[in-house]
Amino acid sequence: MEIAETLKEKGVDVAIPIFEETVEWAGAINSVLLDNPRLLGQSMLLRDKSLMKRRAQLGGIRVGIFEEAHERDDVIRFLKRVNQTLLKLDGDPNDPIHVKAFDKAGCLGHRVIRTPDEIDTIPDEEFPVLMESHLDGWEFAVEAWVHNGRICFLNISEYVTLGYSVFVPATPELEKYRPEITRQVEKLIKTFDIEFGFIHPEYFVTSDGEMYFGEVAYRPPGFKVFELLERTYGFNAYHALVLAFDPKTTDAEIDAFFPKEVVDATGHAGCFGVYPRRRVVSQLSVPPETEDHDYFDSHELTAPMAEKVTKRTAFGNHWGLLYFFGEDPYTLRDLLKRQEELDFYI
């Protein structure tokens, strides 16, 4: 409160939440700037799995099987209970349920898990936790620009593989799905009550063209994917960021920022997350057909500070990023996936 007031004298008119952690500060200083007590319990409507699961259930929008577990034991009855549901018998392989912390950003702390041992690798400082049943499915993300209610700029960002790679704008067969994408978003802004700012959910899409509702955040994305819309489409995601959230910018000032999606890209851009696959490492070393290739941009890779390399556990945080920018959409997806298979630190 004492932050929000001095703000307000000071002439500040809106927070703007830029990582995780601070949506819910954001919340409460706006409550107090624009003078709307509801902003907070929004805010934290956006940033606890749980919470946000059940409003977007209770609006109608498609989610699968979800419970929070508050030790091991719920686990291993949730596990069973999806199996018993799809009808599993003795000797049959588990469907996998996914394991998420409920507030942490992105992949951290996002786990699979196939049988009860899995399930003894989950430390006690991660619980509660919350559970999900697995979507097979085709999976991405969208960032949406929001002001007044309406999608100002709509992105549909593609992943190749979760946790390490993605690209924009998404291939034509992701695209094809955009104007139901552009139905589920706008039902999403109605059902969480957001006026303006921006989204950044991840859907599923299943083989049967229906399309699941994986979970939302309020504050821009991982995987630098604002470069990578810079980088293809020229505008300033920040700068979009800043318009969006501001209540007094105009709609005419809106649209003549924002550029038309797909349309107007120049190209497509994607990065590539690196976790070194050697347990002890030396040095940084590029490998030349990465770096030789045509589509090759840049990296933000730094020499190793150790030699020995910590177990990745769950999907957590990478070495850095690789740029790649180019023409054809599924030569750069080819490329992404190809980069899992090289070794950046030798």
Given for the second form:
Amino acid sequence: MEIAETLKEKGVDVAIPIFEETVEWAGAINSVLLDNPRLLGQSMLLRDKSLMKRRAQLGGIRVGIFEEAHERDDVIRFLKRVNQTLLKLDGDPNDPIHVKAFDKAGCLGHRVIRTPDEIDTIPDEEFPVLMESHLDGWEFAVEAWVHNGRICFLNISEYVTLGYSVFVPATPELEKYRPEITRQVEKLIKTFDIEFGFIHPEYFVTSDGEMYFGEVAYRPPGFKVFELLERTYGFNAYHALVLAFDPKTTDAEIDAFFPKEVVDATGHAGCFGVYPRRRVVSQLSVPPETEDHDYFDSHELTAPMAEKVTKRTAFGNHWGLLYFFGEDPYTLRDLLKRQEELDFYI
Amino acid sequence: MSPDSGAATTLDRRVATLDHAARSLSAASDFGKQVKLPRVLEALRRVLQLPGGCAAVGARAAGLEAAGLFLGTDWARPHILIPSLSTGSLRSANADTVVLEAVSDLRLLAVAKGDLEHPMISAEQANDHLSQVLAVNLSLLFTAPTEAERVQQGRMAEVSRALLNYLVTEIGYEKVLENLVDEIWRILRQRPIQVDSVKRMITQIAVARANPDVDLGASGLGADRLISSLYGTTEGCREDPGVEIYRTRVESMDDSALQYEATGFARSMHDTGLVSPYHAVLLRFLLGKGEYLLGEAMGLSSTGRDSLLCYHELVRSLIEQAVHVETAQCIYGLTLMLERGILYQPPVAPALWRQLALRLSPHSQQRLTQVFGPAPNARAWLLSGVLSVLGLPLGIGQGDNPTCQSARALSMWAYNDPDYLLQTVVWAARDDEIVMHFEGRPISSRESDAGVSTALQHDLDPVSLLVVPHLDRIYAEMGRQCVGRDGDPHRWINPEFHGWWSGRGFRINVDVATGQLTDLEDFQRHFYASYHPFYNGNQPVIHPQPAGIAITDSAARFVGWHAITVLRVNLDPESKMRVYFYNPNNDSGQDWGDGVVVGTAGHGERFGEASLPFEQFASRLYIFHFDPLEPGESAAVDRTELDRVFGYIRRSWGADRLPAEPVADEQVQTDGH
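I would like to compare: after the form predicted on its own, may I see the structure of the form predicted in complex with its partner chain?
Below: every chain and molecule of the assembly, starting with the one above.
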């Protein structure tokens, strides 16, 4: 409250969340600045994975089955129930379920559970968690800038391997779904009462072409997608964030700022999150194969601080990103896939 | 299509990436540049790795600089860059450092060629800088990367080489060698004891000369002198025949031929300060030929010759044991020791006899062998080191800065109290222990904890190698015994550590607790009154005095505290009052910024001395010792002169240390006296 009032005195119009943890703050501050108490509630909605899914469901958006768990027994029950509905018999391997901490950013606290034993590995402090059924399919993310309830720019980020690599704009196969995706995102905007700002939803397309809503975040995506967008479209995505969030921006200003999706892209930009493949590493060594590739742009890897590699706890905590840029999306996709087999730390 | 069109397109692509990255760096605001910088550096690195990359980067250098590539680094101010530091950056394991240095050099090349106007540096200065960079990195041009370099730098080792090759084709070898030769002469004029790096540089010039592709131009002559001083000094070894062949030649020479050889070596040695290995062969041979030729071979004056004749048995034994092909450099030390006449001090000759018969402890033996190799034996190495130190007290240099106190002590003893030095060498080499007394209590180097220097150093002369670790521990222990006392511990340490002649009076102008300057005016007046002959009754410095200097870099920014010795205060040939001092660094010629450039020759310096005009020296001083019974006339010091000193302080290390109230306040008070 004090922050909000101070900011108001200083003539601030709107607060823009940059990190997951600041979404609620921004919502609370905006409730005061824009005199709209509902904004706090909206930001809470966008932070709580369980509330978020429920709201999406209410809006008629397809989501998988999900439930909240407050203790380990809840997880066991859910795992059994899910596999029961899938008509599994005793002895069949279980279909996995996903367990995510309620309000952690990105992939932190995210784990895949197949057997009841694995449930014991969840630390107490991660409860309560959201449990979801696992969906086989093609996962992708969408970045959408919204102003006055209208989508001003919609980007589809294609994951090559979830948690490892992503590139923009997507391949023509995925771009084929653009009209359908746009409809889904519009539905989301309506369901979540989003007037202005930026959303970053994730979807699944299952093998039969059906789109499922995964989750949505009201803040810039991880994995430096903003940098990739700047690389390929030439506009500063943070700048865009400011424009879209500012209720005083005119439609004309918006239209002048954003390029046309896909056609205005100068190429495809992708990045790969490096994670050491060895248990013990002593130095950084970018493979010549990567470095000499025409598409290679730069990397932000640093020499290892410790020799022992800690176990990977979430998809987010890679050691650094490699950036690529090139004309052909398929070459880029294969290139990104290939990086998974290379050692960057030896 | 031409066969290399593939390479050209790769270059084009990478250059396009570079341009894109540079544009986004340029568009970023100052606080955002750090985020955009890695991409630019990466793109630069990839362009530099390709053939033609240097030219492409050179053409973009101005744009890159304008985009803010150098922002916040020393490279942003090219006029303060020091060529010798490029050795470190071009061999750095950090690829970004190599890239920045490379881009900076390519930018300077554009300036030097007149393609680019730079507000801070002229074409001439740029050209000068580059040729010096090339000169000090000459080895990168002639040698493939060593295994160590490859491991450390990976492919960047090739980038540094490609850069230098590109620079040298643009600038030409002629200018480079000229600079290198100048640099070698500049170092040699300081007469260092350790000349290995100089020898390496000369060897590289010799290699360059043997290469028919290299046009040496006018620099050939100066280079010749250096090369011949090592490899072909006299008629008998003109074509560098190898020591064995030379020995057989010497054996067949008659007296007049030997005389000719002897004077040839002597002239060269006194001229350059370098000793040829052939010289050692001749000197050993002359042991059987009588004192006259020995004296000739060392180029002795009447004083030196007198010493030789008085102590001929001792000198012969010294040559017998210390002078070998590997240790030839000690001939110069031996010669200067004879010239100094210190053998006439009663304890010195017996102490040298003791040194000749000294049995080294296993530890000392091992350390010497480890650093200098097995041939000749460890004792010969130590003895040759002792001779060098006694002959060239100001030639001692430390490999690393933390031990400046110990290096200074060794130099001071060799200069002022050779007997004591010989004693400490024996203690260290034979007993592995030195005991010094501090305020009546003995301090043993063996029982003391670690010293100031954390790692054992190796790039030292034999005497320092054995003695410095002990001194360093004792010095640190004295410091520990002063913990809790008010003010700076050097007040008590210096006189006890260095010797009775260090003045017991002590002044410091830095408040130890806060680092702020205090008593600026009083301090300076007192220094003038103690040391400046116009204000101290025309009293020259009698004993070398320890002093503390605030070292600044070429941009006049504070670097650290440093121990030096004040040796003399005299009028120089231009009738300017100068302070002549010893700096335990390996190279005394330093640019301390704001026009303060330490001279090593040309201002009346003796070999090994550094010098500054009195007021410039005073401006970097923060600790000095004085004799409390000789007050001088501090009130007589000229106001304008003091103001100039304060100006130097304010523009350099004193900038953020001056007390809240300006000096002008004190001025009013003192003017009232």
